[in-house]
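To begin, one chain is listed below as structure tokens, in the form predicted alone.
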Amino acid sequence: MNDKLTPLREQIDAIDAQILDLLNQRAKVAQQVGHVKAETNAPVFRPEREAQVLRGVAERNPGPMGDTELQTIWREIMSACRSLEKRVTIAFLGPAGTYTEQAAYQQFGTAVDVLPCSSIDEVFRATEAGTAEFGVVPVENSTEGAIGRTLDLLLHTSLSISGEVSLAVRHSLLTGTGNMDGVTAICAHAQALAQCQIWLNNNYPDIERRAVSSNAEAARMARDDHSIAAIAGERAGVRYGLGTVKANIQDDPHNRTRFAVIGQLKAGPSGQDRTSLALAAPHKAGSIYRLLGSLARHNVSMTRFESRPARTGTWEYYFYVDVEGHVQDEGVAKALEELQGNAAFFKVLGSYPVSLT
């Protein structure tokens, strides 16, 4: 067996040496790019460029490695090279171990500094103040719908959405002991409790359910108090040293959460983009029809339409709309110009590359 493995291992060692050399060549070029960016005051992170690179990896991949696995490797390469130019700080809804932290690493790689925040409001404040270059916040869940606080804050912030991340949500029931002995309360974010409602009703209908600020906070509480069980992801369970009572307890096996990357940066076109808008319609018959008609006339596809109370006490609403394409695309630009003329309120929340997953 060793006689057969030895030449194969020698091949791997030789290939690894080539990979190491090429990675450092790439890093040196990245440093040169950083110098040029510094001279022109260009941003270090260009989401449209990184999205194009990652799509290109999948398009050129001959196998046998899978596209997703290769893109994960390339994302880390780009993250490490980017950190040679400048290490960026990412604010996220904490504490450590949340799905939002996972989304931050999925977008930026791990060669970044992270800033856990206690609330969505704090993520916005840290990013607006420049304490972090970017923030990551949840926008909507495929089961429970929009995250209202995020939508409200997007309406009035000076920040733009420059990226999106879509994550599969896999909830586990976690305790400090790995069993439910002595547990009197199950804690999680309100959205997670709702996403596991049927399973909880069938298995632990008599145990109190307690909403907390995040699933990771629930995991931290379960670590410190064995009368508490947490609903959280695998990352939180590992970080806080919890045992798994039951994995994949979410009611919808296809449950996903979409996150927005926010910051001062306005992303350029990547070729596969989405534009998010906030609108209000005039108090006239057919006003919403006229708004949406602007999109249809210019062949712009709408992928999301959500209403949210304006909180004025007069039954007024804001509409949150996602369309395919970038604001710099000719058809989108014409549609938005016409739409703005028919709207009582109009704001582009951001144009950004579509999530790879």
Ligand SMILES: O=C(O)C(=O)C[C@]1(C(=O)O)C=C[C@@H](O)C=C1
Second form
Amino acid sequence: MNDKLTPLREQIDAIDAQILDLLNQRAKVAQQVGHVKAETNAPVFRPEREAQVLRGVAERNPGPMGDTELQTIWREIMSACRSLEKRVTIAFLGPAGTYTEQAAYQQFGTAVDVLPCSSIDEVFRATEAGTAEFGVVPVENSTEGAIGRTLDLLLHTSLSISGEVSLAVRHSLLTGTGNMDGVTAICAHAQALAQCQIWLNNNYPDIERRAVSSNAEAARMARDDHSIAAIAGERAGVRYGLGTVKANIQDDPHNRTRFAVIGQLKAGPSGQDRTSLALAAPHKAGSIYRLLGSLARHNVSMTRFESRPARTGTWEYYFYVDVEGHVQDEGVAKALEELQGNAAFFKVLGSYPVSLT
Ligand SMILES: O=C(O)C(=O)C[C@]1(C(=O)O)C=C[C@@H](O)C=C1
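Complement to the form predicted alone: the form predicted together with the named molecule:
Following is the full complex, with the preceding chain placed first.
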């Protein structure tokens, strides 16, 4: 057994030495890139370039390693290289252990400083004030729909969306003991309670459900009080040392949440981009039809259309529209110019590379 292993491990050692050498060569080039950027005050984080590198890895991958695993490795390589140029600070909707934290690491890798915030408003404030270069906030959930507060704040912020992250959201029922003995309340964020309501009705119809500020907060409460069970992701369970009563209790097995990366940066075109817009239509017959007609005329595909009350008490709405392409793409630019002319309110929230997952 050992005789067979030894030469294979020697091969791995030799390959590791090459990988180590190559990684440091790459890091030195990144440092040079950093000096060039510093001379021109250019932004260090370039989401369009990172998206192209990650797509390129998957396109060139001959296997047997999986595309997703390689992209995870490359994300960390770029994160480490970027941190040699400059370490960025990322504000996110905390506390530690939330899906928003996971989304932040998914976008930036782990060689970043993080600033957990207690509300979506605080993420916007910290990023607008420059305490953090970027912020990560939830935008919509495939089961429960839009995160209203994020949409409201996007309307008037000076920040742009420079990235999106889509995560599969899996909820577990967690307790300090790993069972439900003595549990009198199930705590979670209101969204998570809603996403698991059928399962809860079928399995624990008589236990009180209590909405708290985040699933990670519920997990922290369950750690300290064994009469409380939490609904949260496994990540939060591990962080707070909880046992799993039941995994995957979300009613929709395809439950996903989409997050936006916000910051001063306007991402350049990556070749596979999305543009988010906020619009209001004038009070005239056919005005929405006219607005959307501009997109159709220039062959721009719409991937999302969402309305939200303008809160003026007059049944006016803001429309949140996502389209394929970048504001700098010719067709998109023409469509938006036309659309802007017909809109009562028009704002480009940002153009950014389409999420890998
Ligand atoms: O190409 C750049 O602009 C770099 O700074 C290098 C690099 C990388 O490691 O590949 C690092 C950070 C940027 O976000 C993009 C790419």
